[in-house]
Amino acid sequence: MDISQLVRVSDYEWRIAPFGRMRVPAVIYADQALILEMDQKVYEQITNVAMLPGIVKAAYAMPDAHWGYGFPIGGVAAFDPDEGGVISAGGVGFDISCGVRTLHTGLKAEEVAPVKQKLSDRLFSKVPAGMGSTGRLHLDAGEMDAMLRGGAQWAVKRGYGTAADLERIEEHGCMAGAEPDKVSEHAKHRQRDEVGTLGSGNHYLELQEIAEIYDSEVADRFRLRQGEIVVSIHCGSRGLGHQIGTEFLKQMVIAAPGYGIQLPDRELACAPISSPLGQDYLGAMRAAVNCALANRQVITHLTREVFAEILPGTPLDLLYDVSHNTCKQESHAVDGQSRRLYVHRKGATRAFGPGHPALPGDLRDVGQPVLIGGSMGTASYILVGTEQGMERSFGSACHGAGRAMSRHQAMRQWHGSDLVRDLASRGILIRSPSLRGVAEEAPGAYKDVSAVVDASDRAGLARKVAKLTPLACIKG
């Protein structure tokens, strides 16, 4: 990115004053090195977002921002429906409610080491992964709609987990306002055999060691102890979410002129929140959120079954589950006034600070666990939401490392088999049905997740609590 186009507010905040049709400024949170790594498209896309009707305060880009469809990945924007605010399918993304959940094992690394390979093999066998992967659940029309309405609550009622899990899931495991009848039959058809599967791309199930603690007080409240093992699951709404995004983007492009919306970029297709099309998309998107929550809940159950076989008595209690491709109606203070806004987070993680009523009662005074997934073979992080972050980015933080090169570029540079051997030599087991998929997700294809997390911490978006290093990774 051309740094001369930005005004430096601090070492970790950069501002673009409104110009042309921009209604609000654009703000990028990153250090100078990360800014220089960002492609120029991030600048173009975040300033385009700032042109959309009803946008409030600013358009934000997180430290892991990179080019996306319409919105940059790592983009955050809030819209007021009373001021003609819009909902954008491109501002949510295609993998609706892609997110991360982390489970406690209570086990030390040395207790897991003797069975690490067996655990990896059984998890790979038990949890379907890869492009087009299907699971053991087959949903008929009635069950499909029940899942889309109920999310993780639907899964728990059917024996996949416990009620205690729901207290540690965003939205208590079920997004209100889901409307399965707004989801096409084609989208439902794509999902009928995919609940309980990881899919492909950067999704994974990973055994991780808590390698470092940065905030011992918060870590104690999160039950994170150095040297213990956790399990993290990263996946979303699979084919259903992608189909919803594809279909509504087309509809929004066609409808925009009729709503008097002049799009700065066709990929920013949107509709007024209060319009019939906007409401239809919200109903379908919320159903996809529930699909993702159900998906991660079923995968959690399968993971628990494997641990029960190999390491009986392992609790696998849920620390938290949070998504990073959503649009949600939330209350935020703007110019000293509380306003109900529709907050788009595309490749950005919700990071609510202490005292927020949406948080579990036993964590409310601490703040929300913010789960940041690394790329294959690199560290992941757990942060905590802050009051500063609520003010600076509508309670949002980064979601991962962010790609530094395309999947095609990665495939030209790395071979999957070489990566598997290299990571194994470092004590990291990879299990994947696709060596091509491994090459596409090479660690070198991503930015430095530690630098991204440090920038989020120092910008005040969320505070570092713990660093996790991988021991085994089940990948699509």
Given for the second form:
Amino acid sequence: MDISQLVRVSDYEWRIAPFGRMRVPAVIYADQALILEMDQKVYEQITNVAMLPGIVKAAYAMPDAHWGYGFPIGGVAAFDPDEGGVISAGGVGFDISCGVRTLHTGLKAEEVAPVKQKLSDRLFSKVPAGMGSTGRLHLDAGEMDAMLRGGAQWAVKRGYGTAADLERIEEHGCMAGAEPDKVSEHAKHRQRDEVGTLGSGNHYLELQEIAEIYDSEVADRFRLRQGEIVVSIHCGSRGLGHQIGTEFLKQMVIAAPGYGIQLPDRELACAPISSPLGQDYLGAMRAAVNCALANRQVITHLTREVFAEILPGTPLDLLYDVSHNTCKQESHAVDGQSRRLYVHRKGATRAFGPGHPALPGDLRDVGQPVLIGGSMGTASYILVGTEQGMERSFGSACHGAGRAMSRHQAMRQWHGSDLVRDLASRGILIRSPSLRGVAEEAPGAYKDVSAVVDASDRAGLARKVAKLTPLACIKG
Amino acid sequence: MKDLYWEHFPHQADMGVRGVGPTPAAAFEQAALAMTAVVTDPGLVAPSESLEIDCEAPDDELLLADWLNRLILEMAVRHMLFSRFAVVLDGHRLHATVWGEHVDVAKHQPAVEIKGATYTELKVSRTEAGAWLAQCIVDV
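Alternate state requested, the form predicted together with its partner chain (shown: the form predicted on its own):
Below is the whole assembly, all chains and molecules, this chain first.
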């Protein structure tokens, strides 16, 4: 990105004053090196977002921002329905509520080492991954609607997990206001056999070791101890979310002129929150959030079944479950006044600070666990939400490394089998149905997640708590 | 330069698919082939089963996105890959017959599952050489 177009506010905050049709400024949180690496498209996209009706305060780009669809990936924007604010299908994205959850094993690395291979093989055979894979559950119309209404609460009622899990999921495992009636038959058809499947691309299930602790007080509260093993699951709302995104994007593009909305980019397709189309999308999008929560809950259950076979007695309690691609109604203080806003986070993690009423009771005084997934073979991080983050980015932080190189380039540069061998020699087992998929997800194709996490920490969006390094990765 | 081909073009996170042909319909067919190639080598996909697809949109570009999204839907719900396409365009209406086979993980080694065809870099236009081009980014 051309840094001369930005005004430096601090080492980690850069601002673009409104010009043209921008209604508010755009703010990028990153250090100079990350800004210089960012695609120029991020500048274009974040300034486009600032043009949307009813946007409040600013359009924000997180330190991992990269070229997305309409919104940059790593984009955050809040809208006020009383000021003509909009909801954007493009601003939420195709993989609605894609997210990460982390489970404690309570086991030391040396206890897991002798069975690592067996665990990886069993997890790979038990958790369906990759294109064309189907889950154990096959939902009829009634169960589909119950799942879309209930989310992880539905899964727990069906025996996939415990009530304690729900406390550690955003929205307590169930997004209110979901309307399965607003979800098309095509979308439901696409999901019928896909509950409890990982998907593909950058989705994974990983065994990770807690390699470093940065904040021992918070780590204690999160029950993170150096040398212990955790399991992290990264996936989303599968075919259902993709189909909802596809269908509403088209409807919003066609309807926008009728609402008097001039779209700077068709991918920013949106509708007024208060309009019938906006309300329909909200109902469908919330159903997709529930689908993602149910999906991660069922995969958690499958993971627990594998551990029960190989390492019986492993608790696998849930630390937390975060979503990356959402639009949520939240209260935020703006110029000293509390306002109900619709906060879009596209490739950004909710990161609520201490005292927020949405947090689980036993973590409320500490802040929200913010789970940042790395790419295959690289570190992941756990951070905690901060008070400054609430003011600076509507309680949002980065979500991962972001790609540095296209899939196309990665495929030319690496061979899947070489990567699997190299990573194995470093003690990282890869299990995937597709060697080409592994090549496209090569660790070298991603930016350095550590730089992104450091910038989030220094910008005050969320504070570093622990670093996780991978031992085994099940890839879709 | 050939006037009937497909290719991929880079996007930072995902993949661009581009079809070029002497007519818009041929460009749409080639774009579909480019999309299959995001997942696997189209040469590995036997055209053993066929199905019919119809779609309609307000303009050529939205019609291209619709066409690719219908294929993505059929790939997902039928667990199929497609390698042969016969497209007929009538204004902003499309009718197609497509041929393919069921996904065989060992044979096709599917690299990724496609989530959707996006409106990013979405274009249906004539090239300087007079051929038709149809392209967009697909989210994987």
